[in-house]
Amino acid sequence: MKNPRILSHFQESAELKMISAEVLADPIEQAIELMFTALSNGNKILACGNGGSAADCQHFAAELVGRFERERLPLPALALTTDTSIMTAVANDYSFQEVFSKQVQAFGQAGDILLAITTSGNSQGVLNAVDAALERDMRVIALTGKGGGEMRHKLTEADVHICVPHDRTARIQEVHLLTIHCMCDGIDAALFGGDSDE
């Protein structure tokens, strides 16, 4: 007999999945348009978020630095989640909720994007890091969940909210992952065409 707790949170994956491929699919791809458009014209890619979401970061640029599912040349994406000298320093002589700030003003330029990650929407480091985005004429993409939070207030209509239908956090997560995928295969498709080398 199949253990019904871990059958469960399959099931409720592949649930929340399903209904999250009709409400994302215009939002991500309105993302990876963004992406496209910034990495086309020399501008980079900056990311941040807290906690499992500062895996995500890491996970997103080890995939536009290394590669996705094609050899093809790096593409500039930077983790801000990852300098543990900067992160605590600046969290020592100012306060933790600066750490991703500080680094977007220091390494973020227009033109640039910012890739948020915030499962409730409402870390303030990273409200922060989008703060710093705006004013240096920076378009955000923020990854959120549990409807969105204080995010939601902050975008502006040139910016990509992709707000995950639902309020548990390791289901937010998973679809941030799936999320993150869909952009790399969407920014390969973009730039070079066709389907990835098998």
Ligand SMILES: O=C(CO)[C@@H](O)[C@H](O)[C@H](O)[C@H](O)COP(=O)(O)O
Second form
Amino acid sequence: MKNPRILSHFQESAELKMISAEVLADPIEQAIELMFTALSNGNKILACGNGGSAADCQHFAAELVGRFERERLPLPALALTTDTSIMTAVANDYSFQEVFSKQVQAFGQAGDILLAITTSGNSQGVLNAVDAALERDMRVIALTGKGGGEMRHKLTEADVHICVPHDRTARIQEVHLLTIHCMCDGIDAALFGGDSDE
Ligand SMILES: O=C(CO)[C@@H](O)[C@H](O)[C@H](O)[C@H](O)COP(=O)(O)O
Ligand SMILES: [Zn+2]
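For the form predicted together with the named molecule instead of the form predicted alone, what are the coordinates?
Next comes the full complex, and the chain you just saw is listed first.
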């Protein structure tokens, strides 16, 4: 007899992925177009989030600077979740809620993209980073869940909101990671066309 708790996680995650494919395919495609345009114009992508979403930011940046499934030149993506000196200095001297927004103010330029990941849509540090991005004419791609939270009220028509239709953080994150892989694949397909080298 298989462990029912383990089976339940897989079942719930698989069902949510199928529902999300229908609901999120269009905004994911819009996000890919936004990213490809920015990268083609010589702009970069900054990424921020907390906890598991910080890991997703680093995962995304690694697949752009390194590679996803195809050999190509490095693409400019930066996770704002890795420099402990910056983060502890800003948290200590100002507030933890500014650790991402100050980095957006330091590194972000018009035309760059902020990938803002928050499963609740309510993490203040991520919301503050969105404000900083919009103030300097960057575009925002937000990955959320739980109805989108406060993030819903931050974005403009020119931004993209990918909101996973679920209330459980772990399930939302599992769809966020699949979304990130769709983005990486979509960027490579736009650059090279066709299928991966695999
Ligand atoms: O990964 C998990 C839960 O699966 C946690 O580490 C989770 O990321 C943290 O609780 C975050 O602080 C949640 O923040 P957010 O996704 O609501 O912005
Ligand atoms: Zn997690």
